[in-house]
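Here's a solo chain for you in structure tokens, the form predicted on its own.
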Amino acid sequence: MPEEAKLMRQIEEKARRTAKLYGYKEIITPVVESYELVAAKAGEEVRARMFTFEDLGGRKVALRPEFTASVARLVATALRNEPKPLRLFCIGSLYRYDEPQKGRFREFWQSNFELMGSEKPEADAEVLLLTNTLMKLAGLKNYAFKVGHIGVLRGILSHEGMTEETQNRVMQLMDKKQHEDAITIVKEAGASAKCLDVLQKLVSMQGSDSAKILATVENLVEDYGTASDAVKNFKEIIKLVSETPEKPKIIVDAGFARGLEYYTGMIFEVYIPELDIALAGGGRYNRLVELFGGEPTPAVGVAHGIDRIMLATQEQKTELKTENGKSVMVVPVNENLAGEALKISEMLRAENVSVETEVMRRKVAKALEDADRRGISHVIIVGERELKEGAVILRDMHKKEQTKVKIENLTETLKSP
């Protein structure tokens, strides 16, 4: 109705304004694909949910359940070469077939955001930050994120040599919160009295509480390698994303597990207390790219159901406002200041300034290339020496020079003609 389409399209312009904010380009991917391709590692559930059939050319194809797979396929063959992160974003329709009810439907909308070439936690974090920015620009309240890892899971699974097919059935249980269904299945399989003690334990440990719920999932999983390299980066992204000044309010949930098969580490979704449908997930898949035959690229994305978020606005009766932006980079000079690069990030976001942060840990002169290249007119160099004064160094891409400004003066500066 045309209400409710000026509503969903708002939406969506907010997502497209996050994107600029961010530095995403967007794409344009295919409604029909090949069923090869979008059934890869979409996960049991959405298989079985596809609208799939054969064209006249005698293949198989399928109506598009999610954009991920659209996207790192174009990543491994016309995006190749590109360099890296690419931020990558595309807006439009799915299918799945559903039981059609409250926030659920067999067509929806969605905002998609991919940030691949990068490992580090600030990647994770950025798309963490980006979604609470667009909960933000919509106008929802008391918002939370539901934050998992799915490599802690599979590092504990793999450890007792559970097959990829059998954790890929777990982490289906898992994500319907069946979780002694998926435990059974786990004992079945063979696994030792310790895996299941641990399993157990994980899965009733959620909390507001991070620091100490990880602590505890730290010293269960000690003995499990990746499962406690997997924590670790977990308790990164979580720390970088509680520095900054939006603090969104994060639920650490340790037996947390998502549909899709593809996911190798950090996953989340966003909830309002209105409503026990997802807002929004994502989380981190590392090998997807390569599956079609790509470069191993580390990736991370998110995607944010836009029908989902306009209901959300319904129920909590929100208003949307409009606003406008100038395009920056943030750069650390060492991995020591990643945390504080993201808090200038989101003060000046905070204020319609779109930014850029740099995420592959590379040098200065590396990264002023980059900028250079892609025409970014400022980039902002975070330095111990200047922090210390309460300072950065803005350098003007453009004139080529560079002036010491208090982090208070930023906004105003780049703002000022």
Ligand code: AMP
Second form
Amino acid sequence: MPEEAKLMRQIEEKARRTAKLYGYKEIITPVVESYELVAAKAGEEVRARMFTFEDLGGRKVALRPEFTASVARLVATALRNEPKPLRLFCIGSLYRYDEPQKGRFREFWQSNFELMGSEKPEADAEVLLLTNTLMKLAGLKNYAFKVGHIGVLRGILSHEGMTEETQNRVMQLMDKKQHEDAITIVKEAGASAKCLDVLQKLVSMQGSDSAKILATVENLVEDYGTASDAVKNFKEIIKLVSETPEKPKIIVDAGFARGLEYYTGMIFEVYIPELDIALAGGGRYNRLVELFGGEPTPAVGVAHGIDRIMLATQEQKTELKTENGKSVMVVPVNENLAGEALKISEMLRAENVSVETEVMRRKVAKALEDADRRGISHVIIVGERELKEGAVILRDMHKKEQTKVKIENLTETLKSP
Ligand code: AMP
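Hand over the structure of the form predicted together with the named molecule; the form predicted on its own is what we had up.
Let's see the whole complex now, leading with the same chain.
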């Protein structure tokens, strides 16, 4: 609907501004993708919800359920030789057969940012910070970043000899907060009592005192080589983000997992108190580009849910700042002046003023009534008498005042604040 479409485009514009502020270049990827590509690492949850079909050429295809696989393929192929770091963003619609409910749709929009080529914590910090910038540009308040690290959980499970398949099942359950079921699977796969104890403790560890929580996690996993390295990386990222002037609100969650299987490091989601669904989600994925045949390319990215950010601005009654709020309607007093009205409208548009021309040949009073109903700020009335003097009537609809203005001065008058 027009109001929603307007709001959605405003959020999209904020995402584009964010991309510009951080130096991300736009790419446009296909809506219809190879099934193999998008299914490869999407994770069971997303895979089961894809819109999949066979095209007329007998290929199995799917409506894209997310962007990252398409971007990673590009980086593995056409953009293979681009110097790193490579910063890319895309905006568009995605499709998942989710159960429709508040903030959950079968067709939804994302702005998606990927930073390719750096494994350093400042790259992870950048993705968190640009997301913070977008939330701020959208005018949101009291939002928080829930941050975890897949490397800690996978590090422990790998150390215990769990297969990747088992690990993926555990992550899916953890993502859905089914911690007991997840730990049961680990137990049945033959994990040590110590591992079960560590996992049990990790899943209940979360809060805003990140230094304290991460110190405890570090002690817990000190015997698990790669998990221990992961905690160090986790600490560095949190430190970098926390020390910026913005100081985004961070909740560290040691038992946090995300459904997509390609994550290898830091993962995060953004929430506001008014909604219990995530506004954005992302993380580090160091092996995806390689999986698609490219050079080993460490990467970190984020997807911002445009529909959900819209919903959040509505929940928080955010005033999105718009440019010059003037809207103009040009009304001829009779049909002989229709051509003059069009000419004046075109002249204003060429000067970047938004104009609606009266095309119904309604009487001036009727047109004014309509302009008022639709919140038009200024009406230009084109009449014979004024035209002879090279002028028109400019009516300020809010102040209910009108003055005669020379046509040559119209643009200037309308552009002045
Ligand atoms: P994901 O691609 O699953 O990491 O999701 C990233 C973001 O996309 C989420 O945080 C949501 O904001 C948005 N999103 C995911 N699924 C949906 C959906 N079914 N409807 C609306 N937004 C969604």
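We call the rigid core the largest set of C-alpha positions that still match within 1.5 Å between the two forms. Computed from a prediction, not measured in an experiment: that's the story for all the values here. Numbering follows the first chain given and starts at 1.
Self-check item: Glu389 C-alpha shift between these two forms of 2 Å or more, rigid core reference
Solution: Result for Glu389: yes, a 2 Å-plus shift.
Exercise. Would you say whether Thr357 is displaced between these two forms, judging by a C-alpha shift of 2 Å or more on the superposed rigid core?
Key: Yes; Thr357 is a residue whose C-alpha shifts (by 2 Å or more) between these two forms when the cores are overlaid.
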